[in-house]
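One chain follows as structure tokens, the form predicted on its own.
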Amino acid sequence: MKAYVVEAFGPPESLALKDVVPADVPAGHVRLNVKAAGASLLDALISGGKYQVKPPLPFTPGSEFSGVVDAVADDVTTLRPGDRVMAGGFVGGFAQTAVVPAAAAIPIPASMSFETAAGFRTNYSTALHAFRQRANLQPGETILILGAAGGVGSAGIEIGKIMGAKVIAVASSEEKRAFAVKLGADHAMSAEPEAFRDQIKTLTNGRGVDVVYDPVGGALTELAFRSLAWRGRHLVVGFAAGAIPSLPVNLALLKGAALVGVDLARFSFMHEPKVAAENLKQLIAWFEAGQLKPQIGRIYPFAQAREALADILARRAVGKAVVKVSD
């Protein structure tokens, strides 16, 4: 089979496309014929050796993917060959086959395409966990979403609206702001630091926002935190801007505010897997009811997987980027 392999940490163009022997299926696992793989900043950072956890070399990147079950271990009774599933893990998706724990492979609705399934789980699960378990978001509250046109941010818009919030989307271009409004954002504003806080004051009548959803980091983090209303919550989701910011902690005291971490992997696989499973069940139900309408920004052929990661690193992607691995 063909697979992209990280032989040495580096930029996307250093990924090697190689012939690889398909892995065996150990106890408790299934093997998939991969149809599509989501491409994310996480994948780009892991491939470049810039993520906080570094897998042993060599490895195949790709943390979220979909496909058809090809083989199951003897002790697996929940899945069978031919089942259509979405799957996730730390690595493995940029390949024609992937082996995952059976618990990590979730059946997908007949109405969900493989391309949609490949980009569904992580972004929507992150947003729902952030708003439900970490922020305790209430109907009528206002969310400020940074990086609103990316995969994580756009999922935040949809989940925020379903939960009854008012959404202010922050994006760096007119195209991206229009995309955010199309998704349901009540307002879209620029990311220019000079006018950032004034824009928020105008949109909230001087009150500020209740929740900041921040997958960006960098210079906007402090400006967003300063724009919180009393008892606001700032959700730390990631650092797409590259820089990990610091905050004057007296701001939290003055606003009665909270800085809250959102780590989907630890929540889902280490600490609260049952709650995470219930969240995913809710997300699939919303999809089947037509309340979630995932926006795939671009589908890249398998031969262009490197380009997908490069576009994400350069912040050119709008919506979720997906690599089509096979028909």
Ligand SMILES: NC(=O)c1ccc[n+]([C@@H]2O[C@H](COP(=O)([O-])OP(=O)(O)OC[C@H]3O[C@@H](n4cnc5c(N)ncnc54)[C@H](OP(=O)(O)O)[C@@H]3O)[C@@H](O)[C@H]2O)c1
Second form
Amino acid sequence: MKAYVVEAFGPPESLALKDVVPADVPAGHVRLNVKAAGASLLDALISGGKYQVKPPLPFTPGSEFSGVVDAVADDVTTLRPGDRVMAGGFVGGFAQTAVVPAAAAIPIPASMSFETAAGFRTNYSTALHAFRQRANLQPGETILILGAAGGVGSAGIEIGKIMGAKVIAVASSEEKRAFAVKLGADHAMSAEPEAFRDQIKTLTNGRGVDVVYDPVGGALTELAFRSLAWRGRHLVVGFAAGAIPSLPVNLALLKGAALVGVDLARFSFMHEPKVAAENLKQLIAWFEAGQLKPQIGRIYPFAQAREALADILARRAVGKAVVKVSD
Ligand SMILES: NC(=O)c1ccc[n+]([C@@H]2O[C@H](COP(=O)([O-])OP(=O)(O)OC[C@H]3O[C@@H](n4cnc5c(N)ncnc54)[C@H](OP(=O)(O)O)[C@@H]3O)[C@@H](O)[C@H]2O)c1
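Okay, that one was the form predicted on its own. Can I see the form predicted together with the named molecule too?
Expanding to the full complex; the earlier chain stays at the top.
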């Protein structure tokens, strides 16, 4: 089978497309014929050796994917060959087959395409975990979403609206702001630091926002924290801008505010797997009820997986980038 392989950390063009012997299926695991793989900044960062966790080399990138179960270990009773599933973890999706723990392969509804399933779990689960378990978001509150046209940001818009919040989306171009509004954002504003706080003051009648959802970091973090209302919560989700910011901690005191970490992987796989599974059940139910409408951006043929990661790194992606691995 064919698989992309990171032999040395580097930019997307350094990924090698190779013939690889499919892995055995150990106890507790299943093997999938991969149909589609989501492409994300996380995948680009992991492949480049720029993420906080570095897998041992060589490895196949692709943290989220979908496919059909092809083989199951003798002790697996929950899945059968032919089942349609979404799966994920950290790596492995940019390949024609992938072996995953059975617990990480989640059956998908008949109405969900493989392309949608390939990008469904991570972004929506991050947003729901952030708002429900970490921010205790209440209906009527106002959320400021940074990087709002990106993967986790755009999921934040949809989940925030379902939970009854008012959403202010921040994005760097007209095209991205229009996309955020189409997804349901009540307002969209630019990311330029100069006018940043004034725009939020105007949109909130001087009050500030209750929750900041921050997958970007860099210079915007402190500006956003300073725009919190009394008892605000600033959700630390990621650092797409590269720089990990710091904050004068007196700001938290003055606003009765909290800086709250969000880590989907630790939440789902280490500390609270049952709560994470309940969240995912809720997300699939919202999808089936037509409340979540995942926006696929560009679908790249398998041969162009490198371009998908390069577009994400260049901030060209709008909507979820998906690599179609097989028909
Ligand atoms: N905490 C968690 O559990 C969790 C889960 C999933 C992802 N993440 C993290 O969240 C971050 C965003 O992931 P994503 O998949 O949403 O990425 P994405 O789709 O590429 O979106 C990131 C957004 O950040 C903005 N941005 C600002 N400066 C940027 C830069 N220098 N390079 C790239 N983007 C920049 C871009 O919006 P504008 O062009 O509009 O500024 C872009 O749309 C990553 O750091 C990822 O690792 C965390």
